[in-house]
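Given as structure tokens, the chain that follows is alone and in the form predicted on its own.
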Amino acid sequence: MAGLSRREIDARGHPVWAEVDLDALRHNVRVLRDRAPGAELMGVVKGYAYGHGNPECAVAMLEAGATRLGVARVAEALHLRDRGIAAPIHVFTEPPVGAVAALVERDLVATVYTLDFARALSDAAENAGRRVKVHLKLDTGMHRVGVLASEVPDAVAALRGLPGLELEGLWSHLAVADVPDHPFTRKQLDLFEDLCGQVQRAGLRVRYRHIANSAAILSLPEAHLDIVRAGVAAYGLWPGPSFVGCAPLRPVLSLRARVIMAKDVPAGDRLSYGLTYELRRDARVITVGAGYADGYDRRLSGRADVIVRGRRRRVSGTVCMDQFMVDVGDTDAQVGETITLIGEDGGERVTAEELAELIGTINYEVTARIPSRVPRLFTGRAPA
């Protein structure tokens, strides 16, 4: 769902919304850019900008100094192009061959790592009278996608024979950069340097080499090279526990919801599915208009805190698809009040990292799973 104003959220009866602070996003991009002054910064906006929303986040990143953007899928890139974004957009994964025409027509930067796809892309580019910029993905040990080290010479030879392609860059991805001083990271960096050298010695001069993700931007200056890819840290989320507080990053997203029911319930009664929560005293119980269909995980039942009038209160009983309940004791909470699920209120803060730890995942997933039915309310200076 596109960004809505506060008035539109109220008029449409949305009981839950995400507030996205574009000024905080710009601030974070500038902080990360300053960490790698010799490199261009790519703003990674895949996954609907990690759940924060596009094209607003993409534009804000470019305004703050990003020179290019990164997405996972062609459809994500087309969404940005359709909204007038002209900056280079990198597609990190080879799409089905049916999408090569769109890659060519919309001037996207393609990732290549298989010969079949590279041939199809070259043919489409030649038919259109163009050359497509491509970045060859090198597998330095994560083994997700990319050309294995032993196959790089053959890949380079194949690319030489594809006139529709311009090899602009070489790149790879770090598997454990979020763990400081992990020996595998050094192994990957050394292998990447060696493979880049092989390509250049074969006579192919590439403009860009890039391997640094958010963790590497913050901790590995030797990995910065020509481009750094700012993803999770740009949104004020920490790449790992050991990074907390290592830079003046500001959280970008808050998740708020309304009280949609408030009632006084007697001691001894139980709440929600499974009746897992028993009231030990007469208490005010509020129903909050958010649930697991809004990305608020069912595993937070009875474990997570929300903020009610500046005070932490525990989710009481099972999180439902669209609602959950909170025992607020003798607090006279009323229908229509705003509850904070992620974010700050009255000096208290619930972080995405906190929720991730409770459900055994990472902060990226907590924000990326907030679905399109939850409107984004963009705050701060609006993108130009």
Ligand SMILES: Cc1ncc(COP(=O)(O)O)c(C=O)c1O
Second form
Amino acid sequence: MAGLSRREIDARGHPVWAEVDLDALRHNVRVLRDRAPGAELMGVVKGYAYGHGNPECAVAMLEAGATRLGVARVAEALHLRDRGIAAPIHVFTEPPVGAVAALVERDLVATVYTLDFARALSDAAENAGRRVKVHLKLDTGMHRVGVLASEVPDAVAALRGLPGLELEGLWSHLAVADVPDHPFTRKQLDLFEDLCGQVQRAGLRVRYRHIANSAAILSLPEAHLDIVRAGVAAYGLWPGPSFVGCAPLRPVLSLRARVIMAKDVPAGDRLSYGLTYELRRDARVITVGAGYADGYDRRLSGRADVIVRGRRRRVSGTVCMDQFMVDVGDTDAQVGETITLIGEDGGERVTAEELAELIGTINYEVTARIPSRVPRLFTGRAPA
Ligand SMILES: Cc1ncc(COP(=O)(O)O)c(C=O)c1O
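The structure above corresponds to the form predicted on its own; please provide the structure of the form predicted together with the ligand.
Every component of the complex follows; first up is the chain already shown.
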């Protein structure tokens, strides 16, 4: 879904929207670029830019100095190409071999780690009279996707025999970089260096090596190598609890919703499904036009705070699919007022980290789960 203006959000009656501050995103990219001055920065924009919205976020990241983009799926890459983005776009996983033509035609940077896929891709490239840039994914211990250390000699031999492929990069992914000084990270870095050395010694000239995610950009300069892959920190979210405040990052996303009904309810009455919340005194109750179908998790029922007129108020009772209620006491809240579910208002701030903690997940998931029915309102300088 494309971004909407404030006027469109009002005219279409959207009761909940995500405000995405592109200036904050650009600022964060510059901060991260400065942390890894010798490396190119890849803006990781998979998952609809962690829920923040594409192509606007992708373009803003490129404007701030990212030189390439990373996505998980071919369809995400095509969405960016269709919107005129010409920068290199890396697809982090191999799609089924039926999709190799799209990688060739749209000049995407493919990840390779299986022989069948590499062959199919090479054939497709040769048929088109081209060479496709590929980055070989090395499994250094996370065991998600990639070539195991023991398979690297075979992979090198196979790549030599595939003329449609240009081996441009070697890369891997860190499993616990968010935990400072975890010994497994050192093991992964050492193994990666060793495997890169093997490939080079076998005579393959490879221009890029990359392994650093946000946590490694912020805490492991030795992992920066030739490209750093910046995801969560670019969105002003912390890679883990020990990183909070370690760099001057600014949160990019705020989630706002409107009061869609307000009423005075007598003491002793109960609210929402399950009647779990009882009013101790007569109070104003507001119904907020956002629910779990907007990514506002049902487990936030009775636990999360929202900001009403600059003051924290607890969600009262069960979060429904499209609404939830809040007891605002004697505050005379009115229909149409904006309240804040994530973000700042009047000096108070609710963070994605705080909501994640309440429901036992990570900040990544809190923003990534905001679905497309919630319009994105982009603020800051419009992307060119
Ligand atoms: C392959 C790959 N690289 C980089 C990233 C970016 O990680 P982060 O958001 O922690 O910076 C991700 C995200 O999960 C990823 O899957």
